[in-house]
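So this first bit is one chain, no partners, the form predicted alone, shown in structure tokens.
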Amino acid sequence: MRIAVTGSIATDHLMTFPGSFGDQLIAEQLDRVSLSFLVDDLQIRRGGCAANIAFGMGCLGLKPVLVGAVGNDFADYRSWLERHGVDCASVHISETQHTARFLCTTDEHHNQIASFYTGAMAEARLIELQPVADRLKGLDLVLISPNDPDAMLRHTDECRRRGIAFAADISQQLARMADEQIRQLVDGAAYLFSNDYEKGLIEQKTGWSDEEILDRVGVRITTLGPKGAVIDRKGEPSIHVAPAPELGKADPTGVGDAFRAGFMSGLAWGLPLERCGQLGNLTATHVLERVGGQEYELSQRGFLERFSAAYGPEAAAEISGHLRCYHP
């Protein structure tokens, strides 16, 4: 199955301030704040929704096609992704902009002050999907994840016009995009991804009920955090997928992207939807146990053992013939 993953590609700059932001603020002067924080730590992590999803699919043994826009500072990141099985030949390189960056400072109470530099991501709206399909001799599915809003709309429209199945994953851009734009992204999607909060927001912004959305999409997948996930189809009973037990909790950044990586991998292998959800949950659990969206490792034996413990030996046997984890 030929799957293209469109969306953001970015680097995360994560810093720690050993104090409280609140102690530095003067209530009577909040209209003219001028502050500088001396931070103790800087961690630079690879990120971006599309890159995180493609990385996870690569670690499970697939060859996803990453589609997005980056700057000419992408060389090291490209090498990392390609070593983990990601096809980067359709990534657009900007001649003038840097790769998008997320800069975030966290204080001792986990309050955050952050900025997002869009940079080259704005050029994603220039990307046509047809040349990607021509290079691969066709596309079976395009995942449209958070990106430049115009790019998301363009990719969705092109998929409709060219008859390519697409999966909608609006998530972080729900707050930014207009109601009519949300309706354009949802209508006709083969798969619609969201978490439980975003599910309600999609219904509010589209003006469509849950039933009306199920009339317009093939499969609706809703992640429930520690409660797992639920999969809905029109006229079919809901499938609740139990969570995969974690070994510890380090950081939630990239957990949703990893779920999508596992789910999409299951689709590529032709597995039942329940099995796709289980793959998503266990891949997401690996991210939760690390700081950063691409800092985890998946081993063939370890993944199958944890999958069997969570969902049973028969379920593990069903995925074992497909799974080709990157790490030994």
Ligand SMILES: Nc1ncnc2c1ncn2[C@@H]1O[C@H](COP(=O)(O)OP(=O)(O)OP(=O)(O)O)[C@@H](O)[C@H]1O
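This is a predicted model, so every value here is computed, not measured. Numbering follows the first chain given and starts at 1. Heads up, when I say rigid core I mean the largest set of C-alphas that superpose within 1.5 Å between the two forms. What changes on going to the form predicted together with the named molecule:
- After superposing the rigid core, the C-alpha of S308 moves by less than 2 Å between these two forms.
- In the core-superposed comparison between these two forms, the C-alpha atom of Q24 has shifted by at least 2 angstroms.
- The Cα position of V39 differs by 2 Å or more between these two forms after fitting on the rigid core.
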The other form holds:
Amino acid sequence: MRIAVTGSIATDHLMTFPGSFGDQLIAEQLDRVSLSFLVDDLQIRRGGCAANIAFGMGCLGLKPVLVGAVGNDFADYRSWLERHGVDCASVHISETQHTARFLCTTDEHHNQIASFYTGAMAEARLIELQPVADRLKGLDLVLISPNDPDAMLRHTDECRRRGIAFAADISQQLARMADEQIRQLVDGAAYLFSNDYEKGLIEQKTGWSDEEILDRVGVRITTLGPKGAVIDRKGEPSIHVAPAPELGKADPTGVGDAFRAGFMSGLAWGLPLERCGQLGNLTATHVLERVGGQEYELSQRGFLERFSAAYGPEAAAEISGHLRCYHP
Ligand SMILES: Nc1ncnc2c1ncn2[C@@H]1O[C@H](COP(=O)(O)OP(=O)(O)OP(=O)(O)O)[C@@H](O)[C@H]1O
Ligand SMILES: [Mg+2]
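We have the form predicted alone; now please give the form predicted together with the named molecule.
Once more the chain from above appears, this time first in line as the rest of the complex follows.
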């Protein structure tokens, strides 16, 4: 199955200020703020929804095609992704802008001052999927994950026009897109991903009920945080997929992306939806156990053992012939 993963590609620069922002802000001078914080820690983490999802699929043994826009500072990140099995040949490189970047400083009271620089991501709207399909001799599924809003609309529209199945994953972009745009992104999707909060927001913004949404999409997958996930199809009973027990909790950032990586891998292998959900849950658990969205490694034996412990040996036997856990 040829799967393209479209969406954001970004890096996070996370700094820690060993003091209090509040102490530096002078109430009478807020009209001319000029502050510099001497920070004592900088962590640079690879991220972006599409990059996180493609990374996860690569770690499970697939060769997903990443589609997004970056700057010419992408070389290191590209080789990291390629080492993990991601096809980066369809990534658009901007001639003028840097790769999207999230800059965040946190003080000792967990107050944060952050900026998100969109940069090259705005050029994702220039990307056409047809050349990607031509290069791969066809595309079976395109995931549309959070990105430049115009790019999300364009990719969805192109899939619809060309009859390519698409999976809708609007996530954090729900907040900034108009109701009509959300309807365009959802209608006709083969798969619709969201968490349970976003599920309500999609219903509110589209004006479509739970039932109506199931009329318009093939399969709806709703993640429930520590409660796992639920998979719905019109006229069929819901499938509840229990979470995979975690060994510890470090940081939930990126769990949603990892869930999608596992789920899409199950789809690529032609497995039943329940198995896809279980793969999603266990991949997500690996992210939960590390700080950062791409800091985990999957080992073939370890993954199968955990899968078997969580979902039983028969379920594990079904995935073992497909799984090719890989880390360089
Ligand atoms: N505490 C937990 N224990 C086990 N699994 C968890 C836990 N929290 C999350 N997960 C897994 O991660 C998946 C996605 O979690 P969640 O529904 O919180 O996504 P999300 O809100 O989109 O997260 P984010 O956008 O921050 O990545 C869940 O379906 C589940 O498999
Ligand atoms: Mg999410």
